[in-house]
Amino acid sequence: MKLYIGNKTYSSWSMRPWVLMRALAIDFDEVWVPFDGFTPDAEFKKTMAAIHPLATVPVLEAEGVIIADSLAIIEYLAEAYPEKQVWPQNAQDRNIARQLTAIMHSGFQAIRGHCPMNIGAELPDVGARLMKDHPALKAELDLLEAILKPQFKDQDFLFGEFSAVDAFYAPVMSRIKTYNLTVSAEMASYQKRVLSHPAVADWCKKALAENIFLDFEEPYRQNINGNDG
């Protein structure tokens, strides 16, 4: 089994099945697939085109299947290999946390664009100003809490043991850390635990260890004084 991913720094998508299937133990192998940008022409396109039409990341190669979305990826993880709980047990539990994972998929657009996934990288200044020129930024930080809200009881992720939702939002995790964005204080304790996971946590010693910068990625840091994240 493969799985293709790009570079651990940037790459928000290729983390989640990374660190779920690490976190349970599902043997697997890594293609790095280097990013240099995302016209048709770049190398990572022409690359994953040939593997996918979405020419994207992740993408699990199994059992002769080629599975090219995050989420599809995890549902085959969960049919797959039923005893490792990808979804927790108790049914209640399991549809709200396919609710949350969903949500992260195709939500959080504010977050997503304005505050790009940079593993390692200090920006707090980038995040203070993001929040004053952005509103939408704001309330999806509020949205968060809300929906995380009801699951922080005393247990240390959202459903007890690591599992598919927790792997969705270490992202979002990690975007906190980066841009200091202003959270309660249940969800900086939620988000600590994350980070601190040794899945998570040897995500992001490996993304340290690429020492790549690419511009593209970063325009952030090309616009400090502007108004745009």
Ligand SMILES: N[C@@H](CCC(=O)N[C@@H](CS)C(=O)NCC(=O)O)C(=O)O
Second form
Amino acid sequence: MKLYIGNKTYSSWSMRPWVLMRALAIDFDEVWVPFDGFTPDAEFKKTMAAIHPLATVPVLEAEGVIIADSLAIIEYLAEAYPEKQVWPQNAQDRNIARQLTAIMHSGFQAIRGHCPMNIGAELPDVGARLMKDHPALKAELDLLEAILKPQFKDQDFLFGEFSAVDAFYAPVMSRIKTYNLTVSAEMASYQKRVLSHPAVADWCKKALAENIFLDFEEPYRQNINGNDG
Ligand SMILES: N[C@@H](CCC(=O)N[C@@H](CS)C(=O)NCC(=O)O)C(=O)O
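Next, give the form predicted together with the named molecule, keeping in mind that what was shown is the form predicted on its own.
The complete assembly is shown below, putting the previous chain first.
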């Protein structure tokens, strides 16, 4: 089984199935397709277009099937590995976990647009400015608090063990860190647990080791050491 991914520093969609498969010990070969741009003539787009018309990452190649889109990959894994608990075991938990995952998959446009994932960058001043300038960002952080709060019980992850829903919220936890976004104590504590999960920590370590600065992914820095741009 092959998982095509982009740059670990920037590719939040790639991060989700990768950390989930690592967390659940589902074996796969990683195929790294570096970003060089997203125009049709970019090598990245040409490589991915040859695999699937969407021409995005992640893509899972399994048993001769090509699965594009992070959520479709998760659902494939849930069916192919019923013993691995991609979703929580309890039916009610599973329904809520699926709902939270779908909300992340289709929503949070302001957080995504204004605070692109950028592992290792420290942009607290940018975060403070964005929070002042974009009320939609504050509204989405409030939404995040409201939908995750019922799950902040006495447990490590949203439904006990690390599952697909935690993998889907891992990139936003990284963004909260990068942009130093103000969150509740409960959210901060969940964020620490997610970022220190071995699979997530491993992704972040490998992202730092890439040491590749892509200006088209960097609205706020001029170079890899730059801070507030
Ligand atoms: N809805 C897709 C989104 C995938 C996506 O947009 N991936 C980005 C990288 S993080 C990409 O490949 N972008 C290339 C492009 O926009 O052309 C998913 O869930 O997998």
